[in-house]
Amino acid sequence: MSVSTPDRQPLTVSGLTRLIRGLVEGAPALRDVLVEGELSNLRTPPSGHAYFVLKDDAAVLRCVMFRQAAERLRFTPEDGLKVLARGSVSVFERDGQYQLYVRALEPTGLGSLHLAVEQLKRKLAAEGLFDPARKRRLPLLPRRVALVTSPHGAAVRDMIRIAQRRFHGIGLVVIPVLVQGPDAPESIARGLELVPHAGADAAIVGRGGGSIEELWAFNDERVARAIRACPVPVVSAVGHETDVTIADFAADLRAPTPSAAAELVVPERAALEDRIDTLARRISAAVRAKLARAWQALDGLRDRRVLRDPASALAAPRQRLSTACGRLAASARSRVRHERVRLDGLRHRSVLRDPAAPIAVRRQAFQALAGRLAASGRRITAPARSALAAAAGRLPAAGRMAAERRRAALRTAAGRLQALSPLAVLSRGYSVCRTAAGAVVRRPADAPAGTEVDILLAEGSLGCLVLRHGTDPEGAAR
């Protein structure tokens, strides 16, 4: 069967691919589709486009999301995430594969905003931005408080009103920022950077209530990092008590509402005045009590004898000192007399008059002792020398006798060995008959007729052939 036909022209690969692409793109059902699946093989090159596949248990679908659509995502796509993708189906001619061009993407189950908050929370927590050890305490009485919020909302009016009511005349500075919209995160971050330049030693950042979209600026990473970078303590006051944002975790303290934030930062003047009065009374009472104890101690010292009559107090110590000095002088004189007598006695000793005489006496006694020691040594060793000389005389004779006994024993043993030697038996006319293998022939059966045997004599040997057997000793083989 022929492949080509005269009435049909073949298509090129690219032509067929374009034809399929046209059919796919022309299908109304494929222009706007919703596909649910699991994200996998996600790639985000520097171009900003996102390439990934959606898969389920039975199939895989290639997808591409261009940069403009990817930048609008409220969450970060991750492998393994269940998502719902919206887009159109077309054919990528270079690879000849169809793929989904995604215009919108959102996670299934959790909303994209909620997922984005959870992802950012995990990231910043891992960096330690929410570490309780990094939280700073609010000053007891701030000199100036910065309000980083919208200048037109009800929240700023409530904070100013409550702050003035609690402590009239406290310093307040409003740093106006955007609190919603795409430019709000950058505006809030810049406002927090101005806090130290405003001379404030505490700051409140927040706004009134609203939807999650309206509060979204306070879930931005830039705002969280600006809060931690601010050099003074920051209180987060976003929305109502049930509204929780990333800014609440990053701040040093969270207030459920802007009004509550003003109450936390600004102390109540009346309470401070009461506390100051109480402390002043306590200090006054403590000072009075200490002064009373001091006067009492002074009165006690004033009644002491040593202060009334110092000279009488020194009389007894002066007398004891005089007595001790007298005893010390007497003791010194007695010791000098004793040493003088001892020195006089030493002068009259002969050893000091003629030191050589005692040495001569000692030398003479030593020489006499040495003479006696030598004579005693000779007396003690004389018997030992005599015994040694006698033993030296007896030693050669004893050696000769011992040698003669050993020679006699050797001759006796040699005679016995000669008597037991097989060669001695052979010298008496006997012989030993052995087979060619070297076995000794003891009976006729050991050497059958025709066997070659060796006859060992006293001198030499004979090679013989066995001709017959017999029991008569006279009939030996020849």
Second form
Amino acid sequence: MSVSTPDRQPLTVSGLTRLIRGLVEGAPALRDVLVEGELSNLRTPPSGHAYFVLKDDAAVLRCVMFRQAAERLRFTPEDGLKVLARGSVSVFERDGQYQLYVRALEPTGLGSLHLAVEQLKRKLAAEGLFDPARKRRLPLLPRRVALVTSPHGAAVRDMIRIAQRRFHGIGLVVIPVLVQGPDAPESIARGLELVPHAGADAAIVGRGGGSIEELWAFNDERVARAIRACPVPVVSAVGHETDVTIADFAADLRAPTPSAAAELVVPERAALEDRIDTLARRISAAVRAKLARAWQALDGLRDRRVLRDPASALAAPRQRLSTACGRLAASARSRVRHERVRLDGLRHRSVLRDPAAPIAVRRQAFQALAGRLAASGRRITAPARSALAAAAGRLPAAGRMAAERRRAALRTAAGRLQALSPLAVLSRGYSVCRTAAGAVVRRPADAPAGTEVDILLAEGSLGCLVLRHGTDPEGAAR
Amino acid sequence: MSTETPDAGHAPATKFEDAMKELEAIVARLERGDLPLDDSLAAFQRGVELARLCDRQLTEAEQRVAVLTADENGRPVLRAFEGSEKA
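For comparison with the form predicted alone, provide the form predicted in complex with its partner chain.
Complete assembly follows, chain above in first position.
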């Protein structure tokens, strides 16, 4: 078959494409379509338009979302998301591609708001905005509490009522903000900035219950950041117990409702008073117990004998002293005894017992010596006499001198002997007492009263009668 | 800990908390009973002082509810809160 036909003008590519485009755009079914599919190949260039495809198991649909529409999205499109797109089909002539011009897009499954919350939550969590370490502790007793909320409505009334009931006179400052509508996030963020100017040391940010759209402001990133930037701890209180917003994650503490927030922030005055009372009582009890123990210890000491009877404390040292005295006396006595024994020993020496005896002996010896001396003198002189006689003429003087020397030696020996004599003792004033029988009297028992004794003195002796026994001179010294 | 701001008057609140903490510590110390008597009496005196201080802070807090708004220049203005007008 031949392509060229004389009666038919060929179409240009543009012409044909325009024709198709006309057909597509003219089809009522394609003018407003709802199509569901998985979002993929998402591109978001700086122009602000969004390009992606929707696909299912068997087909792919090119989609474009212009900036104005993309900006209205309440979530961030991402690959893999199941979405419902609404728009019209047309043809992009340059590429010869038909595509869906998306006017609205929302995730299926999760609601778009929910998804947006999840996405923002993930983003802020990644930044560490919800880090538990950043959570601040509420003051035990706030001086002033800022209520960042609408000045109208039940929420603020409930919070004031509960705070006053728990702690009458607690400082409360309402910082009025818009809690719904497009300006709410900015208003709430500015309200949170005012908290330090209120002199508050704790803040509650929130509102009463409402639809998820009405609570939307509390899912705003600006609100979350303002909460973290607030210099005092912030409690979030948004809607009802089941409503959880980004603000709740960012806050230092989440309260399920505004009333609950007031209860968390404002302590019960009576409970605090009780606590102080209890502590004061415990402190008194502890000190009383301590004092009681101290008294007891003191009493225990008082009961000790030393303090009760101080004299008894001296008993032991006194005993020691007396023992020492006893020992001292005993030792003195024993010394005396010892000396007496020695003295007795001395007394028993024969010299003292019978001073005359050695004199007699010595006298005998002296006489014998004198005899021998005379004999020896004669012996010496006999042979010499003749010689003497012979020499008498020559040496009469020599013989006389030798005799004289001998006499002198004899005198010296006698003097020395005299010094050794016990009689010499008598000459110093001592005397010896002897019984009639001649025994030396040493102790009173040797001479009972009435006996006669003979007392030998240096010169002569005395006959005496014993009248009585006197005391022992050593005993008297004791 | 809350940060101090020039016009924030929350020092007494911090003091209350500190006083309570110190008081509790003193009670615990005294109850352990191992302090010398002199120290016990000193701690007791301090404890009683703290209890009075805490008590006074509870009774002194008599404040009205206020509203804080920013004026046209953005400066914060505090005025009495008349209660929420309408829902």
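Model, not experiment: these values are computed from the prediction. Here, rigid core means the biggest group of C-alpha atoms that superpose within 1.5 Å across both forms. Positions refer to the first chain, counted from 1.
Visitor: With the core lined up, does the C-alpha of residue 282 move 2 Å or more between these two forms?
Guide: The answer is yes, as the C-alpha of residue 282 shifts between these two forms by 2 Å or more after core alignment.
Visitor: Align on the rigid core first; then say whether the Cα of residue 435 has moved by at least 2 Å between these two forms.
Guide: Result for residue 435: yes, a 2 Å-plus shift.
Visitor: Once you line up the core, how about residue 14: does its CA shift reach 2 Å between these two forms?
Guide: Superposed on the core, residue 14 moves its C-alpha less than 2 Å between these two forms.
Visitor: Core-aligned, what's the Cα displacement of residue 169 between these two forms in Å?
Guide: Residue 169 is displaced by 3.6 Å at its C-alpha.
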